[in-house]
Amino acid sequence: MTAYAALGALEQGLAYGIMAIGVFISFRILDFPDLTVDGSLPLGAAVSAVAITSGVNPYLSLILAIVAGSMAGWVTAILNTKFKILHLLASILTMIALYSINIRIMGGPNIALIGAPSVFDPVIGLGIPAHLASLVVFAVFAVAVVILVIWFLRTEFGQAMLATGDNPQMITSLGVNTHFIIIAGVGLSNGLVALSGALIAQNQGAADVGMGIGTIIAGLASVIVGETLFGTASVARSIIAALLGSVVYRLAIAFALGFEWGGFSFSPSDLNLITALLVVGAMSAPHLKKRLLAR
């Protein structure tokens, strides 16, 4: 793996790490299987791209993307809590609807941002090369998200969210409205995913309706790899592990795609296979380690 490929994988790991934290909130904290993220990531990209091309400040477009992603999450959670639709089915319905909504927002399947202002311009203006500016911006946003989420989960509302995912019967008996907690939590999760999509679109110079395909798989892989390598001793450690797991996951993908042995090499079409192997390895590693220690 070349240094350029490693740098690109690190950038992607940090950018998609924000998405992985969003997936962690829904799957691990709320115990809410949510496939909406496959639609909310391109939703954030679409909203940000349209806003920028309409003259909106790139940083303000990120806020609009977060709001749009949160609204998508609210729809999924409301379908589940108020209309009693199974959470998995509710998220699939929202994801399917978002495909058409994203095309409607962009006025087509994609929209270009080449030459348009972006959140990277101020950093480039400081004299930092473009390929390093994106790494700096992604790192700043990723660290900020980690700090804010950890702080939020230590608040009274955040503790109620943790309790809702862990023991909904108990927290309901204490008078907490678990429906509101779930709606807010799934909204927060998809808001972070949309933020990730907006940053990626500005970095790539385009938003595309298909850029969210496989998002949930990558997010779960990042969470599982992070938990396996860095542990889950506390909520704060688990959130940091999700971010670092995304970086490790992207580095592993870059290494696998650059791997050659005896004329054999992986191609981009093998990405799903590589992801499946990584997840299987990450999930089976603790069990294999336990068996080896027992022997």
Second form
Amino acid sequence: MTAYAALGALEQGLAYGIMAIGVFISFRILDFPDLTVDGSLPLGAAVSAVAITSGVNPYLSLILAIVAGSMAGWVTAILNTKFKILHLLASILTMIALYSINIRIMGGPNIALIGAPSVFDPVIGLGIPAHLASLVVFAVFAVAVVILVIWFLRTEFGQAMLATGDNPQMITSLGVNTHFIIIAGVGLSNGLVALSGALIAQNQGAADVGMGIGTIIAGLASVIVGETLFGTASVARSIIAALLGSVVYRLAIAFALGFEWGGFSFSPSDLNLITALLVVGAMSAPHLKKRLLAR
Amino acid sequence: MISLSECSKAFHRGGANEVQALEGITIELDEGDFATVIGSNGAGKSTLLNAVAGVFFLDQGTISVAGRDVTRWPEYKRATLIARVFQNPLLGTCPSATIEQNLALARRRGKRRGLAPGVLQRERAQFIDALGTIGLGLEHRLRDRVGLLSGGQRQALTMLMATLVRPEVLLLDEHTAALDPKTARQILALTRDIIAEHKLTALMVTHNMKDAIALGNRLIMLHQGRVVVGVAGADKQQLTVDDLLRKFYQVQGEALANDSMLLT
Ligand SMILES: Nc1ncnc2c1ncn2[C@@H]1O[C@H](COP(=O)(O)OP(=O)(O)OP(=O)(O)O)[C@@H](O)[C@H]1O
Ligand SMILES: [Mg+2]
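How about the form predicted together with its partner chain, since we already have the form predicted on its own?
The complete assembly is shown below, putting the previous chain first.
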């Protein structure tokens, strides 16, 4: 793997790491398997791209993306809590609806952002070389998200959210409206996913309706790899682990794609297979370790 | 203070396996009344407590707590007035949260939860005091996850959580049934002390006739969703297990007789 590829993987790991933290919130904290993310990632990208091309400040466009993503999450959570549609199905419905909506928002399947203003401009303006600017911006955003989410989960509201995933009956008997918490939480999760999508679009210079495919799998892979490698001793630790897991996941993919053995090498279309193997490996690792140590 | 008036609830209504779980239940508990609730399996005891807590809405009847009509209130809203302890010790606490986090969740029962810290420094002193009163040494383990505690310890913690903010009504559904006899006695003693100390209005379901007689100032026997026996005050003090068993078989006998009349 070249240094250039490693740098790219690190960059992607941080940007998609924000998405992985979003997936952690729905999947692990709320126990709500949410496939909306496959649609809310490109939604964030689309909203940000349209905003930027119509003259909105790139940073402000991120806020619009977060709001849009949150709204997508609310729809899924409302379908589940108020209309009693199974969470998985509710999220698939929102996801497929978002495919059409994203094309509507962009007025087509994609929008190019080459040459448009971006969140990286001020950093490049500081004299940091362009290829490092995105790394710096992603790192700042990722760390800020980690800190904010950890802070949030220690608030009264955050504690009620953790309890909602853990023991809904108990927290209801303590006066918490779990429907409201689920709606807020799935909204927050998708807001983060949309933020991630907006940052990625600005970095790659385009928003594309297809860029969300496989988001949930990448997110789960990151969460699971992170848990396996960095532990789950506390909520704070699990959140940091999700971000680091995302970095490891992108590095592993970059490594696999750069791997050559004789005449054999992986092609980008092998990515899904690699991801699946990675998740299986990460999930079975603790179990295998126990069995080996038991001998 | 709580008053139930003509409360009825059927499950699977209209279906082949319709169950009339509550039928015209009327109960009045005054401020500070502590009623034990007995009855055979399926008599409707848990259903009665769930109806009060708001787990489901009644088909008929009204419920008011502390003078407020809560009949149409959802469960989470009734929690501002009502606290519960479940039979299953796993249900009363959050296993992955620490003892102090669980207590802090309970201290905010029925209050708005915002972006203030989930556990405040000054609350810890209060938690240590409160945990000290139950004498299990939990006051030294504020930061331990509740998942590490035994069933008895959890149930003691749940009792404390239920009464950290004084409820207008406390609901206990066989909350010692899943514990070993010694622990069950401890939790029962704790229950009696806490209810006496805060002069709580309480409903306690039990299958133990002795406990039902020994605790509280009221006794209610349910059978097939109806109140079949109600004893209060001095009568309750003189009650013996034999009296209770006699009443119980009398009621069951009548029910059987009624059933056989229906059959013939
Ligand atoms: N959610 C429900 N759905 C359908 N039927 C129910 C439900 N809850 C209770 N029932 C039925 O209502 C009747 C009363 O049940 P309940 O649980 O109140 O009895 P109980 O007096 O608490 O009995 P036990 O001593 O066994 O706990 C039973 O016939 C039960 O099968
Ligand atoms: Mg019961």
